[in-house]
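Given as structure tokens, the chain that follows is alone and in the form predicted on its own.
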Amino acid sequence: MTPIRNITILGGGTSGWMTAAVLSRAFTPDACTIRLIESEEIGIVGVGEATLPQVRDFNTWLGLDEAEFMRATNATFKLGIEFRGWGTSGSYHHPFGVHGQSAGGIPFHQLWLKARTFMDPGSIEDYAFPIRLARENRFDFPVEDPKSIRSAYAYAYHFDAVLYARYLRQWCEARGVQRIEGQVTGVDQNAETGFVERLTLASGESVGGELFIDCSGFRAVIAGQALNLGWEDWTPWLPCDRALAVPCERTDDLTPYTRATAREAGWTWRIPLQHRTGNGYVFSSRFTTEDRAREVLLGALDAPAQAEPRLLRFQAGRRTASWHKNVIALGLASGFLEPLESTSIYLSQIALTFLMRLMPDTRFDPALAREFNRLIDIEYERVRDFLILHYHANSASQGPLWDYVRSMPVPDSLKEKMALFRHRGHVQQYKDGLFSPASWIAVFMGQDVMPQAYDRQADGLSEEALTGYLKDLKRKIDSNLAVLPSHAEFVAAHCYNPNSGISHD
């Protein structure tokens, strides 16, 4: 067995530099040469300004200092996503945490469902500490005591993805990663094996390698253009194929959550950073024009725009194989799912986790590639179903797009999940793949997919005991919230970037 000693990464956006960071953390320069090719003439998409809590595991594994990283990327904290206009309630939150606290092993949402049969318990969100925290624009780190209501959540970040890539680049270069400036004009394969042997740059320089990782974004220079690896189109389920992105000035409302608002032909995002607010409109070109989308986006801003909206074109789907011979496609070169649930960076991160677990030697055992592709397929399909649920179960928005998604056939895997939940509020649990039952419950209930009955295990609590339990839980949440700082105060004390141009005085 001969270990790989020469790895070449193509593309220097978020996924490219995350890949370089993981590899340079795992291998010393003596053990393996890591090169990254990127061109300053090619802009990066810079997706992923909103993240999931898993990104903290990534940064922690690298050993990054949280406050330093947040200052460098103008980051703020994120407790979840607020969805506006997706359900009849007008607004609901998908929190990074759970609703309430279970009692005697009985899931809280089952207790709440039972309470509705004999009283008005209010919204289930009234019992979710991370949602109450978000709605009041407060923040603090979760505590470790599992008995405390303040342990019932996690957090992620909003950050400038371009600055994050730059921050990782500095980190990587200090650990021996070699950056090569240039554009690839040729991909040379072995005539017999089909393995990629070298990349040719516009300058004439040739860059070899034993393992090539394609992080070239939508262009997919190696996986798509050179190897012509197949693409599975998911547009029939996820018809949005355009996005307009524009930053605007920051307002005083430093919310600790992303906002996703349903619009006539898609949805807009709002992501508050320290120095600006990121905005965008994901829409379907089948149901609106780019001019109308631009009008909707600019009309939705809560402060003056700082630039002209930038258009991105995409197609929802994935590569039929992300690992082929000695090439691995990662990030947008591997697949694309719209950022409705902030999954872009996570999908790169989990692919890197699988790569490190299955790192090949120079024999490139095909069994490793098959297992990698199987795991990636599961991840993409789990996220796909969750995104489709948002569209298909939208009970509030009007217009041709929404008529289409509400009536379209959905994957059997999603159909089964919805049927199971409607029966008695049960959620499929799985070992692999993103999104826990708490996430599914938040979206189901937020978008009016309600169970017909509660699970009888909730009868373990009498009506009188349940009434008291709910009352005590609300009181506990209220008393804990009252002593916590605002999100803006917490950012100012923990990770304020004095160069952000924003004063917290």
The other form holds:
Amino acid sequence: MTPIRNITILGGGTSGWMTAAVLSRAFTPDACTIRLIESEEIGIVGVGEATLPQVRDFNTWLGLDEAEFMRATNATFKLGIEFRGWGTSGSYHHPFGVHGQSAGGIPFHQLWLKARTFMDPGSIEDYAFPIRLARENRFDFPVEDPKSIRSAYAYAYHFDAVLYARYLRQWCEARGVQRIEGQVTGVDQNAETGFVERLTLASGESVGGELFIDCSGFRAVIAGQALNLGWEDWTPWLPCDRALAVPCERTDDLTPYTRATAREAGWTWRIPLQHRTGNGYVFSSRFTTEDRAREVLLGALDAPAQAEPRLLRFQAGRRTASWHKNVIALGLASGFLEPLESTSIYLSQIALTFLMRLMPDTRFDPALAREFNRLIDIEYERVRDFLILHYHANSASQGPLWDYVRSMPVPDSLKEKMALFRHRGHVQQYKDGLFSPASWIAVFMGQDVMPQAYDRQADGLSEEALTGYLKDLKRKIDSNLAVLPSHAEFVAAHCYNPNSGISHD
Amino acid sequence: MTDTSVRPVRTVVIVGRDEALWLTAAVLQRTFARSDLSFTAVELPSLLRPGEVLPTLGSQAGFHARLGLEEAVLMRALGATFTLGQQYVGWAKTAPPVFVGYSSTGVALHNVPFHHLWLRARASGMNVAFEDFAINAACAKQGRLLTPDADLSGFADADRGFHLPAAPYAEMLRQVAIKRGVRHLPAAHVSPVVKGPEMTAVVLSDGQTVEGDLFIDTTGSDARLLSQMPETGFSSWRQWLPFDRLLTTYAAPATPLPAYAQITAFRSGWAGLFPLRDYTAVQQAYIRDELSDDEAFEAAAMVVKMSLHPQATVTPFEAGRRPAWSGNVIGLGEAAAVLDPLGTARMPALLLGLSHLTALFPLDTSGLESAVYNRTVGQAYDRLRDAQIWLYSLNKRRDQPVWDHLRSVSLPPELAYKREVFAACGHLPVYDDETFDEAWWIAAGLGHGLFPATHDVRADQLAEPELIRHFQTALGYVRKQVEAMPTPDAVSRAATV
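Okay, that is the form predicted on its own; can I get the form predicted in complex with the partner chain now?
Below is the whole assembly, all chains and molecules, this chain first.
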């Protein structure tokens, strides 16, 4: 077998530099030359980015120092997402953790459902340590001891995606990744095999390679424009196709969570960074105008805007094959799912994990591409269903968009999941794919998809024992919570960037 | 089923026999003891054969814990033994035996999975078997038993399964179930009563009618109840799993006591030895068209080279499955899926059905759970089947019709895909609802000589000395751990004190 000795990455956004970082961590410069082409002229998407806990594995694998990385990207901590206006309670959290603690193998939400039949146990959120932390704007690292209630959550970050890409770029360049400035004007394919052989830049320079990774975002310069690889459109389920993004000044209560608020024709995000707050409105052009969307977004800010809102266009869906011959589309070039559950960096990361498992040699055995595409499809489809759930089960919002999503036909897999949960609070576990039963339970419950009955396993605890169990759990959460610092204090002590707010190049 | 007939499930009737009946009854009774469910076990005459053994995985321990059965007490009372895996003898006519155990093999280096490191070293001439880096294989071959409190942190994931003598095990579960409150009705045979879309009762041989809201069929491969329901046709797996006869007998206990099962292939099938404290259980799977039952007995004695008890039982079987849940009837164990006796699949199939049923135990007679149950459990049975076909398909016994067929038959699509990807690059796709993990599949594949065309390119970047040091450290670690482990006899003796 002949190993690949030249890899060319197109695009220097988050996914491009993440790809370069993974490859330069895996291959020494003398084993493989890694080039990344990017253009200063092409803006990258990223106002503030919310992530998932998996990004920590990524950073750890690269060996990044957490505090340094957070300072460099003006990052804050994230315990989950607050969904406002999606259910009748007004606000619920989807935490990086579970509600309560299971007892004797019985899932906690089943115990809570049983408790409701004979007492008022309060909101199920009162039993989730990360939700309580988030609601009180506190933060601390989880502890290792699995018996402690303080071990039952994970955390992620909010960071400035532009700064994150820049930080990774420095890291990559120090390890020998070659950055090439320029815009691609031509993609040359072998006439016989269809394999891409080189990219031509506006300067006339040409860049070869044996493997090309297309991280050029929505434009998908290689995979979409040149190879014309198919696109599966998911707009019928996820009709939002525009976003307006704008930063505003930060506020004092530095919240350790992302907020997603349902609006008349979509939803707005709020992502708190050290130096400012990122905001955006994801909406459907079928159900509102850009002018109206701008009005809604600016009206939703909790401090003055720092710039003019920027418009992004997109289409929910996925490339039918992300890996074709010697081209792999990654990040937005491979698929787009709106940031409602902060999945975009994760989807790049998991694609890189799969690529590492299936790294080809110059023969490009088609079995590798097939397996890569199979794994990617599972990831995208499972995230997709979870996002559709948010819209379809929204029990609070008014307007034509919401009427549409509430009555649209949804994938059978989702229909079945909802029916089983309504019937008895059951969530089927799957091996691959991002969201565990705990996530589904949080959204179901938060959006009023309430089980009609509890699982009789919960009868294993008598009413008296259950009452005592819930009381103890609440007490444990209260006493552990009281001693923890505020999120703002924690950031100040751990990873504060004194220059935040000042531009740094 | 129309909504008008939907009613809560309160009365559950479990009809069947042996370990399937009593494990189901005991576990359900224990799980729902305080609920409003009542459980009746209708016990049919036993079909257990003298000397029968139930090989099973470590996951069985979770059920024992749930039932409050202490492992040491159980092992002592039954004369059961621990097993670290299976040794396959004669899968190729000239190759050495292959051990496939319940542990990981080797340790990754710089995130490169160990089997890729091994493949690279093999390509450059290293001649150390893959299994030599697996703690279970090393323990088993050195006559040691891995103890559960051994600190293998960071080095290996290891587990041990059980060989359970069938009759005393079923008897123990029966006592547990009855003591915990399961109503027990023995019967010579039963007649199910089906009205419209549901089963309403079973009539016992003594004329008694037992009504119920839900019926669980643990009668075995006849599926006496389930087969009366609509859309429960049996899909045969014979094209992939052609063996149709199982001979069961036993021999003297082995000394010293091995901590593994040995499966030896011969022209028309295979014969397995399953060591127990008081005897050695013997099973032989073969093809009726090639061997009469008398010939089979003689063949077994020759293959295992032991004097076998002449009271051998021959049971016909056909591997396959049927939809497990129809209306208000749910099949568990062989009523739902008949696995080939190879490896460890029959008992795990029962556990799979039972644990999914516990999680989805129906609230009412609407049957709302049946679709998801049938799909997930059906897939899980298929993946167990695929693990067996995987083992069979890797044989190299050329010019023997059954084995040639097993090697060349076109595989079920999911398995064919798995094999194609593994053969191409050493990556092993694992699906939802798999019983055996990636480590097991890889150990079986590489052990039986299915070598991927390429390995992880990152393995090639490692400097030779670093790689050699890594292998030496791993082998040294295995050697040291194995030396510290007790013999299976010592563990067995300690359990009898």
